[in-house]
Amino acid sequence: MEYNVRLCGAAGQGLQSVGKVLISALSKTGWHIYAHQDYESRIRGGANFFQIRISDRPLTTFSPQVDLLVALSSESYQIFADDLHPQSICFHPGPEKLNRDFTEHIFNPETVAQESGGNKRMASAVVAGLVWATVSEDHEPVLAELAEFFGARDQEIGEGNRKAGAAGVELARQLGIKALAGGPRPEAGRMVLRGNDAVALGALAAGVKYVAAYPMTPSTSITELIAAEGKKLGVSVEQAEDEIAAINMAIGAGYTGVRAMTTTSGGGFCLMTEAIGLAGSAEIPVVVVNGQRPGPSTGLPTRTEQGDLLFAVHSGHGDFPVAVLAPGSIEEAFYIMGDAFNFAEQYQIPVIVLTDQYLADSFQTLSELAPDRIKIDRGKLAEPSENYKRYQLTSDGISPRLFPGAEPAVVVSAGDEHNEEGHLIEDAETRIAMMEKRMNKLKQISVLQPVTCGETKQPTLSLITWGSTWGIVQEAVQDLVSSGVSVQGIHLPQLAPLPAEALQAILSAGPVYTVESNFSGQLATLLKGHGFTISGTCSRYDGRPLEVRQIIEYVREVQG
């Protein structure tokens, strides 16, 4: 069973509040959800939407189908009415009906809210009640959620919203709208999590103690959550004056032995690259989360794209080791932060975590997370000694770390080329020794193994993807296999160093295609550079996430 609800309207009309109330109540009553936000780069106005996919089975992506459209503005109603099908129901503010091939009702939630004893600012609660009435006959879960959500600071406001929600339910009943038949049972240990929240909570579970960042969509809410929740864990958060300052602050913290990170998006990541080279040369651990959005320049600042892959892999001038990770789901976004911090400290390198707006602003029902699965490994640490050498040559290229101030040792680090003691050099012999020492780390870095789905025993076709597109590929592969296509899906959570041997081991003799949200096929380029033969790329680059149907159509087309 599947049911898709789209709430649309102008920025500032409370779409997020309605959406959060609904997905929380739905999850608590046993439904699985995947919610996706689409919004314009403006504070007020425009045509935004919050789409909730509801099912009695686990979901890994959104659906563009719309079974119920609730429009809070005439503009959004006009825009999104084209997405409705004959069985769809639409609520909108008018001024008149479109008389298209679907059921439509003109309504004004502000009026309903006022007539129910509240005020027009409680229109969001009316919408929540109205939507809920199309899903379940039991209204109490959403009414309780409204009272809790809006009454967190003022119980009277909470009760007013509860009444407004009940009025929304009654409106649906008066129109004869029936709720979905059946439904799942509540399950213990279920939660709804947003992508950026998963990144932030994963960082906290991994022991981050310092975050410096300059706000930039879509990464800002990572820092905001850590600032709110990290106080209890002794985490310091600094809003820097710009991205250059942010990453240098994080590197400074890492130099002193503190687990540190910064967050940004593509434009800010550009500014950080010189400092990433510094971290590589001086062998200072730092984690950089790049929430990708379309570029170049400011591009489409509130939309999604996977356009920074090759930039991240080659982020800096000269040769130095760097690791690039990319979670393929909201759940993986939580756990991969543990790997990111461990890699950074074990190998004393910059680690870049690539997410994107689609993952950052999506919500998903998940089983309870297990923070204990994240094991903190701070790497090789040295005992203070007068003979300490910060860049001691070792067989694995990793010199034991010692934090400044550990007497009687003197810790000397440098971005210029240096010798074992950290002093600047110019001679060729030491330069070669230090370059080989740093680059030797690439042979040591642990590998996050590729993840597969679908037909894994000699499939005739393989789809390789990375990042948030994985959930979409999973559902496309599931549908293709059900229709008799022998296809496997492969997700690469680690893109640098590329796990080439592990990937080669799971590929069959059939053609290989990449699935990614960028123009040039950056994953295909990366794989070709490692000797893989790529037959083509299924891509999207209009600022919207790929859809399951696009992947299926692509596979049908290449199969002839």
Contents of the next structure:
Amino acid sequence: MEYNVRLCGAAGQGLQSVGKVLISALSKTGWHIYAHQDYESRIRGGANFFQIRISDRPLTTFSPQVDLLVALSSESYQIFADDLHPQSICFHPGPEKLNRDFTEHIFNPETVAQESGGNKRMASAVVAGLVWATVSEDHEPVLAELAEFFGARDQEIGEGNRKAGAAGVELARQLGIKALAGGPRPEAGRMVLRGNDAVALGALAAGVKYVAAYPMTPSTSITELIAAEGKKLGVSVEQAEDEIAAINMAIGAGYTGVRAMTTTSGGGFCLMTEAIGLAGSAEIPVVVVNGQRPGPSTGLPTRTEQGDLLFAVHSGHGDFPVAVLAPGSIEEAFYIMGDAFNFAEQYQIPVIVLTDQYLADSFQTLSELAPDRIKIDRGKLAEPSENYKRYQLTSDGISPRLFPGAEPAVVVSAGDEHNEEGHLIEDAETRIAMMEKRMNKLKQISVLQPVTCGETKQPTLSLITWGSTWGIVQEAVQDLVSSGVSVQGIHLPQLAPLPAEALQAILSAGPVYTVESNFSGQLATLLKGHGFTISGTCSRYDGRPLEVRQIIEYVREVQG
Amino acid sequence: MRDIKEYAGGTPAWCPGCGDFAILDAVKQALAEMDISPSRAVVVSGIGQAGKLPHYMRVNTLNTLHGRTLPTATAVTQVNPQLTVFAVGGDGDGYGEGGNHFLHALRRNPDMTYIVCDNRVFGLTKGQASPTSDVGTLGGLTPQGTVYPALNPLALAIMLEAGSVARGFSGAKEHLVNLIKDAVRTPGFSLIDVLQPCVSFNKVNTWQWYRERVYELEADYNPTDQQQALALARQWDEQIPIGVLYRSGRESSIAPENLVSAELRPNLEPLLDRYRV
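Starting from the form predicted alone shown above, please give the structure in the form predicted in complex with its partner chain.
First the chain shown before, then all remaining chains and molecules of the complex.
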């Protein structure tokens, strides 16, 4: 069973509030949701949407289908009416009906809100009640959610919203709209959260103590969440003057002895690459989350793309080890932060975590996250001594760390080439020794293994993907396999160092394609550089996430 | 007082006669006199001849990128307030490449001492004009002479009410030692702009040129008068005052916490509860 609701309107009309109330109430009553957001780069006006996919089974991605469209502005329903099908229902504010091949009702939620809740600003609650009535006969869950969500500060406002929600339900009843038949049973031990929430919670579970960031869509809310909780949790958050300061602050904190992070998007990441090199040379752990959006330059500031892969893998000048990780789901975004901080400290390297706007702003019902599954490993630490050498040459290239303040030692770190004590050198011999020491770490770095789905025994073709596109590929592969196509899906949570051997082991004789949201097929380029043969790329680069049907069509096309 | 030998480091690769030598000595002497162990002090530096300073002594060192000294050092103070934090750099590093960070360090007023070895010229890249070079300074990139007026970092810091603002001279080492001790004891961001001849590339502001002009502020000078401090910061050419020009009395705007000793994973239960359904 599946049902898709799109709430649309202008920025500032409260789409997020309605959406959050609905996905919370739906998840509590046992439904699975996957919700994603599509918004323009403006504060007020325009045509944005919050789309909720509702199912009685777990979901890995969104669906572009619209069974119910609730428009809060005339402009938005005219834009999105094209996405409706004959069985769709559409609510919009008019001024007149479109008279197209779907059911439509003109409504003004503000009027209903004024009459029922006593305040036209409670229109969001009317919409939530209306949508809820199309899903379930039991209205209490959404009304309770409305009272809680809007009544957090003022109980009276909560009650008003509850009444407005009930009026929304009544509106649907009067129109004779029936709720979906059946539905799931509530299950215990579940959460509903957004991609950026998962990244922030994962970082906290991994023991982050210092975050410096300059606000940039779509990563800002990661640091905002940590800032809101920082005081209570003993985490320092600094709003930096620019991205350059942000990463250098994180490096300063890492040197001083805590787990530190910065968050940004591609444009900000460009500014950070100088300091990525500093972290590489001085061997100071730092974690950078790059929530990708379309580039180059400012590109499409609020939309999605996976266009920074090769840039991240090659970020910074010169040769030095970097790890690049990319979660394939909201759940993985939580756990991968543990790997990111562990890799950064165990190997004393910069670690880049690539997410994207689609993952950052999507909500999903998922199994309860377990912070204890994230093991904190701070790597090799030294005993303080008078003759401590920060860059001691070791067989594995990893020199035990100390932090300033450890009597009687001093900790000397430098981005300039240095000797074992950390002091500047010019001689060729030391340069070679230090270069080899750093690059040797590449051999030690453990890798996150590729993840597979579909026909993994002897598939006739393989689809390799990375990042948020994994959820979309999973559903496409499932559909293809059930229609008789022998295909396997592969997700690479780690792009650098690349788990090339593990990937080789799971590939069969058939052709291999990459699926990714960028123009040039950056994963394909990366894999070709490691000697893999890639037959083609299924891509999308219009700023919107790939769709399941696109991948299915692509596979059918290449199969002839 | 500690033995100054505790801070002894490698041999400097500066030009003979460079003003940086006295600054290096002054930092070591101030640390020794204040009984701050090499393990408790951190010197953060950038790139340029001045950026090499911590390599020529024994102390915790973080030698970073050109111009990025201040954000890095700020984080060190935030993470472990038990450390005595210095940032050291040149005029190109701090006022050019790092100009934006300088402004924001003044806003944040972190509890640290910022020593700028100001020789009014780019030394490491061989003699280009710097942000503090006077109009008409000839350099490789300004063959007709700079046309922009020199930046006045002291006036800027006084306007933005830094913890303290001082001018030193590398030809007055004992005076400089006192300035450093005073800066370390002063809450907030203490700027010490040190006048320092570049014997290789600055043929105008020589040892002799400074000796003829530099004078020490009187013992009864009141550094809390912002207008007077600004007037002194602008004094140049004939008479150049050295000493603590300004003291704002402003505490650091950032709350340092000892994050190093904080629990690795705090209790996340109340937070996670918000996401449970």
